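Coming up is one lone chain in structure tokens, specifically the form predicted on its own.
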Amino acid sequence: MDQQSPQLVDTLISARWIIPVRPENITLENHTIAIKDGVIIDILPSDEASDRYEATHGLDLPQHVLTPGLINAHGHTAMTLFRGMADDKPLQTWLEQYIWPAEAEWVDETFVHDGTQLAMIEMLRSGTTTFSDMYFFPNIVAKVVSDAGMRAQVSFPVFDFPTAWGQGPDDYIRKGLNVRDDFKHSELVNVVFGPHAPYTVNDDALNKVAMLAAELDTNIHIHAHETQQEVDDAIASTGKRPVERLNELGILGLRTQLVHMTALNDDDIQLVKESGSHIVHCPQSNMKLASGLCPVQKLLDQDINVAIGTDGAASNNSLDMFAEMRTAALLAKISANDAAAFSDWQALEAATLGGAKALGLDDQLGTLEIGKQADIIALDFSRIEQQPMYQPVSQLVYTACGHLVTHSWINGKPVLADREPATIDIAEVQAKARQWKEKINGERR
């Protein structure tokens, strides 16, 4: 009888390790990833792919682990580059005098351009392969997202009062919706609404996004609770607290994802709890601008879902999702003061299938699974820093690995290989962030 012949697939990946996040707690060994038309057809021992596939490109990468691509879940890209401009400052002090003066004088759509690939640059390099943002011009910003081949959910601002985009909730829910349409059919880009916060958008405007995202079947995202001061003035004001209000004008649900989320009683989190909402953490942020702890050891006790976020680059200053678990996983053990809080696996888990779920993209991404999207990196770990190696998920999450990203792929395609992208020019997006930066400091002296 003929032995069969190999099968034909675009790509072979071959790795030391694979951590595929599901099944749950499991590290496969001198295991291979093929992928056909930008899906994962088969994850197999490494010795058996060779007769089994035959691919056009092929990766042996022997001292290398392999896991699903980052999703960072929360940021403000563009404001990259306003990175170190306003440090050490209180977040009402860091928006009010800092931040919205600097984006009422500098934000237009060229700013918003050369910010998101400046940002996602940074992100290809430490892990990210999906993210979601919310900033100005978002038709920019999707347009540069399917421009690199790189997949996000773009969330269009709603404000009250008028910004360099918008006039109002009415103006930017017109905009917003028609870069949705814009962009409906696309692969990589989902654009959804994004209301700013509690405090900056009234009763009647989150009442129509709730209304029209329901009909539309569309994800919402938002801040809120991201201070005390934050929650004890909407109870001076409204009588209620920011979730409560959020409940009653129907934006909570399973498609919403509640940004920071740090001054929580337990009648909140049994608020989000009984909607289904998701909570994306950005432990980074928080701490830097003083806004308070997430208690996300509580939340999974709920089996709410967290994601993690590193939010923008101006209140951070790194996109560096690998540093974000990190800092997620230890800050957890201090505010449960348990050190099992939050582990290793847990941290993996939120920055990966956490986000996808948060994102909807739960059936797509998130896992490294046969029938998901081939959205991978590999991190090598040859160097002496990971030495010796007796968990690489123990790895990724408590050492500092993000720089250590060599390839990526998104839908099977290579995005970056040997830290190098491949659809976004570095020496231009340098360049200009060189200029950014001098033509900002000239008009700040």
Given for the second form:
Protein chains: 2
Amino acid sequence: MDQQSPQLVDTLISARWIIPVRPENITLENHTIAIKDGVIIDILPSDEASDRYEATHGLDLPQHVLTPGLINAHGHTAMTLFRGMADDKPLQTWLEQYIWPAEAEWVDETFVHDGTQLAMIEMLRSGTTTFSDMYFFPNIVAKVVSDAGMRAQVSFPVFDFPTAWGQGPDDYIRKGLNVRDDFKHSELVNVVFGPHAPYTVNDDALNKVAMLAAELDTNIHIHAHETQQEVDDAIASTGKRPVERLNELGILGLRTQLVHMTALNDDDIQLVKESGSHIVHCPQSNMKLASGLCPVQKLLDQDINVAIGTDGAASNNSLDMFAEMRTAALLAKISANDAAAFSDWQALEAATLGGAKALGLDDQLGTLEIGKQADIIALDFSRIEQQPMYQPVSQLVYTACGHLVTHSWINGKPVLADREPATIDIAEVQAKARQWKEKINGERR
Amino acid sequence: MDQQSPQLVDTLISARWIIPVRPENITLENHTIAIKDGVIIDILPSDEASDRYEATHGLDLPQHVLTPGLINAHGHTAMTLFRGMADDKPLQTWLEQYIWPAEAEWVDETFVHDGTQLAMIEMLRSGTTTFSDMYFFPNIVAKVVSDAGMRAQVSFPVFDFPTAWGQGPDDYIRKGLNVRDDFKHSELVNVVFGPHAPYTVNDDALNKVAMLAAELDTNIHIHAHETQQEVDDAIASTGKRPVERLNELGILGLRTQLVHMTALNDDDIQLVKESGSHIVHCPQSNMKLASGLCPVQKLLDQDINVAIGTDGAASNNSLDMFAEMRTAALLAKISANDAAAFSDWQALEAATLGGAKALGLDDQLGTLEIGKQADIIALDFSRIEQQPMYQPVSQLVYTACGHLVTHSWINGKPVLADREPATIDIAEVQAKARQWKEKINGERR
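What would you give as the form predicted in complex with another copy of the chain, now that the form predicted on its own is on the page?
Once more the chain from above appears, this time first in line as the rest of the complex follows.
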């Protein structure tokens, strides 16, 4: 091939700013990303891009910033249909008087289908391209995600007790592994173990999860240390702190994501560090339910990987990862009594590369680097609310809300353009959300 | 007049939902607000409104919610031009190495003019109709506010030391009272005393402020108890806690707004309660600078009035009162270790009626009631991010960002329509913000 003739690629995206997350703390100006077969093959100054590449699709965003697609590392996606149904209640009241009864009454395949689609649209429209889910009917979640061309870690739940989706540990595990088999060739969906929490799964079942996860090289996603009460109750009933018990049962490890992780002492942190487990921090949910504080800066100082999740919309009440990043950065400072704790750069990294590491996907996702999958979002930074623009990363973390996201790509394919989802029918999903509200509200009054 | 013939009014606004704040905890559905001469003269079911009233202007908002215009009870408006200039720095470093040098170099009448306009557009576009400002060149602030038809309490600063706007206490007070005279007939601008903080104003000057404020029936707006360090330093240098000293100097009282108020003990709270002083809570600034926690629920339990402020954009970094309300509600719960603390209704009340009480304007503002000034905002609640709509107030506090605000009125006059400011030239202000960025950045590098 003649050296002068441009190389053919699928897509070229040019933008005023690009924050690639790696190299660290760098903002590129007037650069272009070249994408071929879903993969980033080059990032170069825009004035060189037109000589080097010819593209089937081109998009010029002269007032936008591009970042890696955000990774929402914990949620109960379908619970978006319960958004705002019960607020300002203590955790146990909220669970026992509102959420569990509502789940018992309403959660079925249709609920999970409609609720997951509702959540996916909200996530796409606020910059999330990959999410981690833990909910009933993971078979439906996996299918809905796959159909929409979105990316997800779908954890199947394991409980000691029966629910709408299973009878007990063995039943949940058997059904979950079937879903895993159905999606084992999926590029987008990764089905993993989701033992609900230390206090809802017995030793034998946790041990079985640990063994199977190791054998199948599969992730484990588990709530742990959500409240001081959980820790106190665990000590009273098992004689061990939850993390200590999880460690003894083989649950901790490089493939394990520990969600919430408040009320940690130095021994807990040491166990997490030695095991290589990942932390998923859900600041808004922890605040709203008065659960407790996750010591983010202390964990980072120990080189423990921290990801960020919104938790379900029933306890947040939005799935906007920009609000979550900001809250994470603000909460870390007041908790650590140090305004330099958990900087804007660190918050963005947790919401991108930190999430990718937690999900075991950092070879493919989490940064904008040559060789990685093209999961990219664009935010409109022309608005007056983002002026003056001294530091785009500061605007991203401290002033943006998800509404600024205009475009996103997953595996190089457009999934959001001018805020319109490309792969899910927004009008249909919105109509269904309204029907669910009428049905559920009708029952409650 | 024939009983059948409709009454002529200036404006009728009909909306799907109206949250009037008073009566408490009520959401009206399909109601209409009638406005005449800038005042709310009726709120009635929309299907009765067309028979009863004929309007010069009418607006039908079938998917919107109306609330009182928000009151941002503390800020340094012009500092919006320093937004994102210095993040993630401890308070003293931030002040001494970044903010004070930048102020010394850049703050003049033009800076204050341009920065205040920039902030006002952001505030209008995120639902604030009234704000409280404390900054240099209050003469400029007052004029810019008045020209834009916005509403503000403009406090003139008082310091022991010279700044760009004054030489010392007597000079600040003299200049400030001149500004007060210039605007004493303004319907929109209220010029008040703004002694900066207990540690920057001496006893004699504070005493003089207290006496003059009482004599002139004028408000006092002052930072106090921003950090534990401030309290410790005060005890070391004066032998008294800041609130104790302010009380002895006559500063506390029904006309006084105490901003920040972290590190409070029971005696402090008792002094605030007995004096009838108001608290202005700035949660995002307190978190970002790791200043401390204001015990909001404890103050409300003592019947102390609490308002909410964003503080300046240099330490927040946005002026979005919806983000501030949500953070206030979330932070109060984790601080009080009680998920029922500071509910969505309480957060909305603090951002409306609480602000009006603090500013001494609750006879005119803070609720949508007959006889009050028509300061009203409308938010588009048709979006998928607000579905399902079980409780509009929950969506307002826990899911909204300022971007949902589409319209606002001050004294019944439209100041924002379809997100476009009606009284300030947004393109011109944006261009100036970019010029300031080039100038300030040029100097810094």
